[in-house]
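A single chain, nothing else alongside it, follows as structure tokens in the form predicted alone.
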Amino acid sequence: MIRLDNISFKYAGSEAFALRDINISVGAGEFVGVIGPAGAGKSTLAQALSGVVPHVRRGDFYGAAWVDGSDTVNTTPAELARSVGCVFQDVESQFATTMVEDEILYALENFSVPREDMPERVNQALLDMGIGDLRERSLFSLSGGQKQKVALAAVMALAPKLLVLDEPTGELDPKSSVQVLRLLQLMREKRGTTIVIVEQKIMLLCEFADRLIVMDKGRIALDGSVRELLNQPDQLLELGVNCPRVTSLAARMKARGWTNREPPINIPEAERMVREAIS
């Protein structure tokens, strides 16, 4: 589904790469979360995932990028968004329309959906994102949260082949954080959605993500199953990433042979672990 081969990228007027020799594959039906400090290069990457990067945000772009078998340099971000859904962090820049309901049959209407499967998508959408009493409110009425959640229902309502999604839940609370995350599993056992997920909530997406790339200045610093790298709680924190709490609590108890367990990657897991050490 991905493929980014030795990709390097530096805006237009700035001295730095934002991307350093990226390279990544990426199969479908994977769900990756792509973690690390502020100013790594995530939302880069999320960018040129969509073609957003070079196409809108220009700059020097070199490699070459390969989703759905389009090569990215050579593909509109028009094009490539029949198979590729994004959510980025600025949701308002994304919004064509001015009403919840509108935003959504915008979506569909533009990449020629039948009209006569509108109507489900739509309330479908609605109520996956449980913002169904939101249908006839205006966007600029609504909170940050809200706005996400609308972003997202038009997105997924095209049932793209690949979802990139920039933090999708930071301005949400966290019952709604697990809502869209577990959507977001729901999607790909359903469907076979690819979902590639910048976030900063690392405890919650290690409850659902198969992998996980670390970024740090630009560069893939790490890549590996979400138990390998929790089993790295030492180099995550050298690279700036704040490790889940049962993962730190996971490494006191090995490094006192207290257990000999993986690192919990959720909380019953954990639970296991320190039930077992009392016993």
Ligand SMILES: Nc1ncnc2c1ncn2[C@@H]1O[C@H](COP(=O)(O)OP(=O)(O)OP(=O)(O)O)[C@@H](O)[C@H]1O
Contents of the next structure:
Amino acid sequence: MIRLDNISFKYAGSEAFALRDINISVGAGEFVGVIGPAGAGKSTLAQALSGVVPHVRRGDFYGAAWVDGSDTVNTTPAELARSVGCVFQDVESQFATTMVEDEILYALENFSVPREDMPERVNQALLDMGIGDLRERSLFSLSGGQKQKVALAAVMALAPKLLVLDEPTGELDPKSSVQVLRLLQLMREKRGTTIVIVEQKIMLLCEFADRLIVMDKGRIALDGSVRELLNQPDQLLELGVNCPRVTSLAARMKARGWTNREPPINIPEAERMVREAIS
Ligand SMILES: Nc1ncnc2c1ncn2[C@@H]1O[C@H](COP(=O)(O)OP(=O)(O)OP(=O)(O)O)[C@@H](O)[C@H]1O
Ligand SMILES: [Mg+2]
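Now that you have shown the form predicted alone, what about the form predicted in complex with this ligand?
Below is the whole assembly, all chains and molecules, this chain first.
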């Protein structure tokens, strides 16, 4: 679904490269989490997948990027949007209308979804995001979290093959964050949607993603399964990524010789490890 061959990118007028020698390939149906410190290049990477980089945010682009078979340099973001749905880190900048319902309809109209299917798609998206009561509200009157939910509803209504989400839960409380990730998981199960999500809440990613990519200074610092990465807590810490508490608990227990298990990646596994150690 995605292939990036030696991508490097420097914003126009900027001295430093925001992306350096990026090589990634992501298969259809994969659920990939992207983490890393501020300024690491996560948003630039997300924008390279939607064609915003280099078509809208311009600069020097090197290498080749294919998304759903299209070369992103020779394909416009509008064409790419047929297979890639995005939620930007700054959701406001992507709104095209002023009302919640219009925002979702606008997306569907742009993609020539048959008129008779629209009401059902809009209803389902509002229902999925739990924002049915916001349908007739002005986008300007919404909180940051509500805006994020509208942007997510609009992109989910489109049911794209690839979803690229840049910190979509940044303004959401823990409960809504889990709901969003569950919905993504459902889309993947039902439709085989490929998901790339930039997300700070690492425990959420551990629960839902298959694979984590850690970025640092424009490069891919680590790329592997959730389990592989959590097995390298020292490298993660060095990159400024806080390990989930269950992982650091496991490391401390291991240091004391209380367990020799692989680090747990979720609460049930951690519970098993602790019970085993106690007995
Ligand atoms: N429009 C722009 N013009 C010039 N430089 C930019 C632009 N956007 C980002 N950069 C620079 O590119 C680098 C990568 O930025 P990017 O926003 O991709 O990082 P990030 O990992 O998403 O950070 P954050 O966690 O803060 O969202 C940074 O050094 C940033 O200052
Ligand atoms: Mg960012």
